[in-house]
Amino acid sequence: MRDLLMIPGPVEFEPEVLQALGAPTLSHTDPAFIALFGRALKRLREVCLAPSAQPFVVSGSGTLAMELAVANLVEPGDAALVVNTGYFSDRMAKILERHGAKVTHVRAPPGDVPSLDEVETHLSQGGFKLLSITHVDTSTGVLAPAEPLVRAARKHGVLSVVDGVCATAAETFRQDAWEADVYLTASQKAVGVPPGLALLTVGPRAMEAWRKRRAPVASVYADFAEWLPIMEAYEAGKPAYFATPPVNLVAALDVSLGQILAEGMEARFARHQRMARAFRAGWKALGLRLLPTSEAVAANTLSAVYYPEGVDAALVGGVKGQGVVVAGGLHPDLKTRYFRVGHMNRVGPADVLSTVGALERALAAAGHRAEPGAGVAAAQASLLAG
């Protein structure tokens, strides 16, 4: 029997997506592939609610998506402000520094987000070219308040780059309405495609900033100048070549984006919120505590949960023994103190109840005392409440 995969990516994928991945590979200049790639680009705009943005679909991981944004917008000596909520905010800072940026962090203790006032104070001092926000930090399960942060950047004339790797297509985000400049993500989480695609929607101000660069982009592979003609050609229904695209992954992306749009973005955002509420109800009934300091900053795409007293990281293996795969901690200061459960993409009530039940049984085997069935009952009650 196959285990249920409930880590924060890769996640469970729809059968139709996997079917596209396993189909015979087309030439990257085949008219059928050109058509589906062009359609996937249009659909990516729709999923990100970014009709004015230029989409990019490039072979690589979410880290490449981060690097694509930074490499094209930052020149040596530029100042960047990082709203730091965990491990992946640190990674963004590392990439910014590697490309010559002078980085300032606005930090909060693990599990919290910096205050908007503190971010505004830094922005009002002037001199920043870019503000980076990790919409959901996969290491902490913290959801940043993307809209007010993006709007603050816009007010101060600073470009906003939002890392949506663990958020896109699950957490509410309206790129054009909020005037966010770059939204970047990867395929293997809520976008619902196996790992291997770096995805970005780049708004007009960011594209203009790239065009006004004084120095060439340091990386050939990351240069918009190489990729923009390819994206424009495919969307126009014409063949083009820079580097061979991952044909089957793009086909799978087209299928998944079509499914996401068929569900509807508002319905999809609401479903992820409902499933997250049910998980949180289950954790609370089991006497467990979230790493995020409040529900207001708790992501809807994953739960980061402290081990209860007397239970350690062996719990992850115990849960796998119950047929569900969850993940250990990732934040370097806390990694042995908590575990993570992904709940995104195709997650539904059966997944919630199966996962909470597996945790409940594994906790009991580890000696944690809770009322038998309490976690599943609480999650079920939350699901029934809607």
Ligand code: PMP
The other form holds:
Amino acid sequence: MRDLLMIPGPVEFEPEVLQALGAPTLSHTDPAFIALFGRALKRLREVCLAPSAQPFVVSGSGTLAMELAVANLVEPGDAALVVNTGYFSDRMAKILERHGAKVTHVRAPPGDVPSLDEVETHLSQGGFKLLSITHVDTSTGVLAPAEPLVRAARKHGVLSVVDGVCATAAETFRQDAWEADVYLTASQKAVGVPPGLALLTVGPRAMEAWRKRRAPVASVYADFAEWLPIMEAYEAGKPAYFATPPVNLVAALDVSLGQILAEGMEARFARHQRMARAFRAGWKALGLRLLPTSEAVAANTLSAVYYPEGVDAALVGGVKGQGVVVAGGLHPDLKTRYFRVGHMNRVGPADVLSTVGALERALAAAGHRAEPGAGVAAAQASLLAG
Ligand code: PMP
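Swap state to the form predicted together with this ligand from the form predicted on its own:
Next comes the full complex, and the chain you just saw is listed first.
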């Protein structure tokens, strides 16, 4: 029997999305492909609540989406402020530095987010071109308060770049209303498509900053100058070629974004919150502790949970033996001390109960004492409470 995939990406996908991947590949100039690519771009704008943004869909993973944002906005010597909540904030800093930025980190201990005051203090010193925020850091399961952070950047005339790889289409994000400049993501998590697409919605201030660059972008594949005419052409119903689009992935993206919009963004954000609450109730009833230091900073897209006393990373294999795939830790300082469970995209009550149940059985086999069924009962009570 197939295991249930509950890692923080890739995740379980809808059959209609997978069918689009398995369909005969169209020419990238076929009218049917032009229509679906154009529609997918429009849908991406809607999912990010970003009517004024320019969407980009490029073959690559989330790291390419990060690099596209940085390569186009940063020039050597620019100063960038990184709100650092873990491994993926460090990755953003590495990319920024590689492109010549001077990076300042605002850090918090693992499991927490830096205070808004501290971020504001740095911003008010002036000189920053860009503020980077990891909406959900997948290494720690920490949710950053994106709205006040991007608003602070805007107040100080700094471009905000938000990494939504583990958040987009699950965590509440309103790009235009909050005046966020760049939202970047990838296909394989809450966007609901197997790995392979880098996705960005780039707001007007960021496009303007790119247009005003002094020097050309130092990479051809990453240059908006190559991609913008392609995105504009497909949205206008015309074919264009720069680099061969991943035809089947784009078709799958169109299907998934259509499903996401049919559910509705508010309903989708609320469902992810409900499922995350039920998971947290389950962990608590099993006597487990979250890595995020409070519920307020705990992501709705994954749980990062410490192993209890006497249990180690072998638990992940034990859970797989129970039919559910979860992930080990990723934060460099703590990675042997916790595990991660992804809960995004098509996650529903059945997945919550299956996963908490598998954890209970694996924990019992590892010698952790808990009332049999306590985790499942608490998760169920949370689901029933709505
Ligand atoms: N940012 C975050 C928050 C992520 O979770 C990930 C991947 N887990 C990435 C960036 C990088 O994405 P990818 O692995 O698709 O390159």
